[in-house]
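Shown next as structure tokens: one chain only, the form predicted alone.
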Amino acid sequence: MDKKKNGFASGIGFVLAAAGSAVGLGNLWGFPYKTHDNGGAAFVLVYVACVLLIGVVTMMCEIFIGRRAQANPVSAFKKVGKNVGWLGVLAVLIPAFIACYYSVLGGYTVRFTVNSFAGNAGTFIPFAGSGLAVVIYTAVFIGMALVVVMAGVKGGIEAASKVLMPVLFLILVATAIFSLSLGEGVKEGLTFYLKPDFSKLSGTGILSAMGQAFYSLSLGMGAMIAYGSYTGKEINLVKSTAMICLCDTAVALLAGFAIFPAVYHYNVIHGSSAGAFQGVGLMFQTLPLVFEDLGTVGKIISFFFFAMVGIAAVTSVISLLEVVSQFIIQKFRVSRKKAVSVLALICFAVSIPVGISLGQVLGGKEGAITVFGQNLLDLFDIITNTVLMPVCAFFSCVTIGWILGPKKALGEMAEDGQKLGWFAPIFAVMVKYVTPLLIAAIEIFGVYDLIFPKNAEGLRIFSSNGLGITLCAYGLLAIGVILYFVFLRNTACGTNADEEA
């Protein structure tokens, strides 16, 4: 297998590109609130062995799928087994869903990013719900990502990778360095997440750490597929994929270093909690806050880490992107150009209600747009990454694990020159059996925990919102099974070799 004339050009460019996608605001937002709420040091050690079980494996098999192909999801699941197309079909579906909200906060980190000098703090929920404010800044974050992805795969998502991923390591390693230098209140910052303390760490805060581990590495939503796609022979899938792991994880890491000890300098100093420290109100409500009482440096300070964190978002908005737009151009053999400028607009058309929406309920506006009781952006995320993300990924692993099967797919790397060595009887294990109960038991806990969510006395309670928001998911999954099976199972669906002709 020869690398193409569309592919990635050099290994690191790969990486780059992959570690891109993957690196995300789960990182830089969701991996430190999940550490505050679930006991700190033990949900970091639980994360990183998550990573090690999970995501390796995972990573591995969607790679591996979409090299071999050398094609879209759909085409690349069809090229294992006609009946199991579908899954490429869901693997499309769910980062063109994600790319529609994902964009609105995108939107949100540009925003922060320009008005850093002006001065952040207070001003969250005025922007969320300015309507016009954020609709702008999501056109302009999509069209940031809109370029990058029509130049191509060489021209633009490599070729952007290899700047912008270096830029956001150093800005991040910057913003470490100086939390770490604050003083008062850092030591209390480093204890709280550098020393474990397992008694405050539930079976509620083993399964996030599992889940935070998944998501953090876009497992399965068809972007490690399509970029696996554009390999070669030259790119070796071990390696690859331990360095792309690596970078992810050392990401969130980092972002603990730079988050934890500015936070905790702020409460020591002020005798009080500088705000939210979970999701959105971490990122766009405490961390402003902690910027603004550092003066003119913290202006500095909050200009980078925006920038940042507006670098991670679009790195990973050009790979949901790139998966959808891979299939259009090769299903229907349209130009990149207008295949990317299509989905683009579509994808800012929807993204208006759902900014609109998460501003009116963050407001707590009167009639806000809300179904199953969510604003659109959080029911879009739920249906992706609690309910479909985990199942793509669970048939992935079944697809090489049990489908075409370990020894088969071990072979195929043998012959295309990838030698697992020392870990491919581990690899067999892991993909056939315990790496598909670890996502399972993603899958379920998660659709149980939308169903009999917690209430203030902790006690499990059926949620009629939660198993709408579950059907409404699976609802979405049998539409894409009936939609394969009825027009695409028997049709052909491209290849990477029809965008070179």
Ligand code: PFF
The other form holds:
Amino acid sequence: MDKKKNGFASGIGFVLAAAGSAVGLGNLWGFPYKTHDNGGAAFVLVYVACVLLIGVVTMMCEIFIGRRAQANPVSAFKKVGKNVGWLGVLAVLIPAFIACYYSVLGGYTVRFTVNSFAGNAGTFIPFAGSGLAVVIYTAVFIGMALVVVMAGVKGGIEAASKVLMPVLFLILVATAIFSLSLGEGVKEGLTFYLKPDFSKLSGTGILSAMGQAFYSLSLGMGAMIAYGSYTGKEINLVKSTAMICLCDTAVALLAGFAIFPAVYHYNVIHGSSAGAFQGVGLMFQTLPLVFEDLGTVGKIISFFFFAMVGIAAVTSVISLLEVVSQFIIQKFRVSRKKAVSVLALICFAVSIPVGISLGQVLGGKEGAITVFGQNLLDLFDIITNTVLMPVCAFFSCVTIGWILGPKKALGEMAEDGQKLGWFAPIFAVMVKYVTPLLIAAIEIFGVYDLIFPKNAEGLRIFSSNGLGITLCAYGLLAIGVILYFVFLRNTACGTNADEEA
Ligand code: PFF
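With the form predicted alone already on screen, would you show the form predicted in complex with 4-fluoro-L-phenylalanine?
So here's everything in the complex, that chain up top.
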């Protein structure tokens, strides 16, 4: 076990890095706007239940799969069973796709941070449609992630997470306190956020909470497998998992406390409705208006707020790049520097059309680049988030629940000094039945919703575009499976020990 050479130096370092992966735009942006769109507090409760029922077990499985192999996701799944190694290919392909669109949004956060003092209100659509500026900020963002990943697991990822995560947390708490002290509108915001009204929660809302929990915890895409592989006996599996889930959920909940009171405050003063949340527009359109309204203080808060969102985004992209780099380094025996730079360059190249397409669609440009009626960012997001990630997470549980078997898994954990205690029997049942069933539901209903979306009258209608996207995603999955069986099944795919120090 050569993990000390390029693994995490400490348990807390691992937890912070994994929390860095988990805490991202999903928590600070996705969670608040989805909570708003799905009726508030009831959604929050379902979300927390999903973290407990799906998130904890899946995360434990993923960390365990990585750690027992001390290797990249392909080798890690291969170690569970030679015929499930293709899951590792999927676990490497998904983050590669996510990194390309996530970096565009990361670039937005950099731009909104540096532009805070000039004022961001009303600048979103022109900026998004600017082309060159988006490309430049995306490059800056990818550059930051690249520097960290290049410096390695201990010297880069762990070191950066140890500084960035506490900073993020402090800014978030400070922002939430400020927001709660705004006076008018705060009570209404809190009522919406904290007083459940289950009549407002639809089936789609529940599905959205499940998917959100998943994405937010960075599950189903190799991140926890890769990070888990860099840990050893010194790390307690259950405690680490609990802490990562807790951090991620706490940040999402705190983001609600930072955003709801402030936006309701703004709405009360300006007489506009809470509709100003505008789903996706929340982060880059609504919040800048709220900040502008607060004068100079608002500019300062805007700076720290967007810097915090940028930190959250960069630590997430770091994990995405690490998953893919780890595989390239170990499979092809290339240096970390080479692997990371080539990968970052490809990611940047792909992010250019993604950024341009999004800007064009947001600006309502005629002849905008779209595929199956979607801008490229949404297309990538749907392919990975709706279709592929649940497949990967489902099988992460199934490989432990049915292929390795909970008995063997728990035995291995015990040998490793990891006693699950009272949680062991619960884990055994959850990993075999409950969690995979819930994940299967996410996949099935997610795809159904894609192919038969609701129209304005709430009726389900067939969407050929939805079908096209679904076929595209499963086609990609098929390519991954073929690649595995042709090139990877019978060749060595490397382990952490193969990385040169
Ligand atoms: N969990 C991140 C978020 O909530 O924004 C997104 C993400 C990061 C997904 C890393 C996947 C991943 F590997």
